[in-house]
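Given next, in structure tokens, is a single chain: the form predicted on its own.
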Amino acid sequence: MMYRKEKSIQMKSSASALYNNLSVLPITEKNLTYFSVVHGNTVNMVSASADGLNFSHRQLQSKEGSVTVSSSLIMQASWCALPSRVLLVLTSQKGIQMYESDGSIMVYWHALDALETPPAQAVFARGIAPAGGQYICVGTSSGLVLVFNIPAKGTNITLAEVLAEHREPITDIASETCTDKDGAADLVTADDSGALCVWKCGEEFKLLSKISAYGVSCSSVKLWDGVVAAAYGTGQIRVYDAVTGALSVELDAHARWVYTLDIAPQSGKLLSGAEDSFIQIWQLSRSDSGTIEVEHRHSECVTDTQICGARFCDPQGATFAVTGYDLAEIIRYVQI
């Protein structure tokens, strides 16, 4: 399995050094792909045609409610695809914004209450994932996970539940990406201590397993076919069984802090990107006996780049895109 570099997409500004700083939304019926990258208090959005010739740019500023006062730093931007609609969710030091997928209309704003946080502690939201077909989950710096109920259309978005299992700031949240799976686990939340919680979504969210703190931050987490893949500041990736929480595989994947993971839902390819300038691609699978197996498939060095975001651009994992700190372009690769 080999990949070659495609023409890069230029951006209006560079990528901030944040975990998971790239979100990709393929719009197959229009032959377009949307990309979003955070820079300071701005989200750079680019829509690119399939042939890579036509681009259109949009920039979103972090708003505090209806007015842009002192605009706060954005921590993450991510598209959440639910069966009925797709929303672009932004998290910042002040709150959570939800937009229509093209960024044109803000449909919801949730302020973070600084009073709930102990003094001298940073307040922010980070970690975004769709869940259970009708929810969007967002993590906060106080360790809470906010569960929003999303109507099929309109702005009547409500806070349905607050999950209070974590004691440290949430770093990342992921939902089950394997569509033909009717398994129990469909959400995983990760925090700064390296602790993971695995959930079953529903009217009430149920905690299935808690994977204890690892002593170093879990920067990125993914869930696929009942398998949890979690990346850490040590450069390691650990692969767990979602329901039991048992550790299956430990990979010494990178020489530096891992910033991003992604999984191609249809193929089970796992992509990791780190400060060491490397993208690694792995194949996840389950043997007949149910044990989880991981094989290394491809290594790509993005020279002199501190990688902070990387995503597959299609469900098979035939294409992927990479962002790097201080880099004003999105580098794309395609399988050959």
Contents of the next structure:
Amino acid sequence: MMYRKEKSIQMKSSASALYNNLSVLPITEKNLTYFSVVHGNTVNMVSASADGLNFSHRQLQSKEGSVTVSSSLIMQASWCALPSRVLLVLTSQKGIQMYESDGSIMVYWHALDALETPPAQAVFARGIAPAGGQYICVGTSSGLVLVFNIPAKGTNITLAEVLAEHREPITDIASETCTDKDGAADLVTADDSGALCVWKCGEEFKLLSKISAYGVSCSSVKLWDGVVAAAYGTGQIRVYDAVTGALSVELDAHARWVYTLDIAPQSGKLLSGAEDSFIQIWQLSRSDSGTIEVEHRHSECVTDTQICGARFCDPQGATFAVTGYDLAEIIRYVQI
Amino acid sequence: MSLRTLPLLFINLGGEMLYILDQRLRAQNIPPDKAKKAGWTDQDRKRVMNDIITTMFNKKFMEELFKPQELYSKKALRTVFDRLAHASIMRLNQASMDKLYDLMTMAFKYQVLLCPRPRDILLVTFNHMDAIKDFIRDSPSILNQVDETFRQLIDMYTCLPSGEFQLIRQTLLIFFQDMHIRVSIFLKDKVQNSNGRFVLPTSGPVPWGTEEPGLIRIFNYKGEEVKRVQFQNGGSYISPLREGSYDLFGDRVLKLGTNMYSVSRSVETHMSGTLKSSASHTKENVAPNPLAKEELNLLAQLMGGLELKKTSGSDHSFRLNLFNDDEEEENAALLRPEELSYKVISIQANEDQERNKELSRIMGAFQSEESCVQSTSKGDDLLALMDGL
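In place of the form predicted on its own, output the structure of the form predicted in complex with the partner chain.
Up next: the whole complex, starting with the chain shown before.
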């Protein structure tokens, strides 16, 4: 398996060092791909044509509601594709913003309550994922997972449930991406202590398993075909059975803190990116006996770049895009 | 983001400032018999170091600094360091101060970026603290003062979890984002590229607590390891060094944050290519910032703890040049691009004079004899003072 570097996409400003700092949304009907990357209190949005020749840019600021004080730093920006609609969700120190997918209209704003937090504790929201066809889940620095009910149209978004299973700040949230699998597990949430919770979505969210902390942050998590892949500050990636929480595979993957994971839903390719400037590509599979296996497929060094975001750009995993701290470009790779 | 970032930012930048000043003061030092002509002596160097360190670790100032809070803007922090650099009899003009600040910030940015684990920012800080203690080893009272802050750092930070350190690191990296000033000592050492980006090694020891990448372990449902596969990770890493000491005394192991300057590398402290790098600088808040006044009040509170030693009439003050000669310094001032200028903190002081009285009073305490501004309105006075920075 080999990848070739394509022409980079220039952004209006550079990427901040934040976990999972790249979101990709393919717009198949228009033959476009949207990219979003956080820079301080701004989100850079770029829409790129399939031929890679035309780009348009938009920048979103974290100016919350009527609040006139300083614009706060944004922690994450991610598209949530539900069957009925696609929303762009921004999380910041002040709260959660939801926009129409092109960033044109803000449809919802949820303020974080700073008063509930001890004084020395930072307040922010981080970890964004769609869930169960009609929900969007967002994590907070106090360890809560907020479940929002998203109507098929309009702005009547409501807070449906609050999941209070984590004790440390939420780092990342992921939903099952394997569409032809009607598995038991729908959602996985991760926190700064490395603890993971696996959930079944519904009128009430049900905790299926809890994978205990092991002393270092889990910075990125993915759920695919009943398999949880979690990346840690030790440079390791661990692969668990979602329902039982049993450890299946342990990868000594990176020399530094891992910042991002992605899985291509149609092929089971796993992508990891870290501060060590490497992208590693892996293949997830199940053996005949049901054991989960992982093979290493490819290494890509993005020279002198601490990688903070990396995403596959198609469901097969034939293309991927990468961002790094202080870098005002999105680097793209294509399988050859 | 993390509300525990400011003490680390201030102490590490302060440490870098002291390294540079010490090196420049030594490099321009001249034997006592010629000292009169040169303008300053070895005694003066010691006095400058002592005065700045005393001011930096002032008890009230440290109390304010260690309160949980967001970071200041770049301009506000620069103002603090302008004051600190002038806490003694030494004077720096605008060009030298700009250069000093550029060197300090790029050095600490490098250390934050390169530190192997987020927690190692604390070892970088301890390296600076160790060196600061060495600068004032002959002055027991200042040493006590510095040790007090050292203990405060240990109390506050050593127990923090790794995720909080990563948040601190990310907060610092946002603060330093888009600064790509090229520094000749880094270029010479091949740790910085000509585009201003730092070189990231893909070899050497992995951080403490990290396995060398290259192994896949597969487990069955009973948790038994059933397979081991090696893979090529693309780098060439070796096992970690031992962990550095987080105690008051001890071997930090990590070298980041130690003094990279020496008299023999004196000519290497000058900067190159500031002009060329200007394109990659993002402009910071050119639009009026509604926070400016709020921030300034915080700043005043913070600096209220900074007591300046007034130079008495019999004392002489002297000027330090961060460049090779005066001509180079003048040229640097002329060539410095607008967007790289830290010069002005603009505040609409007239809007709320009452509110600014306290601030003016505090800022008034910072006036050195040369920059004393006479004015009838306190608001104007404050503005003039700030503009004079």
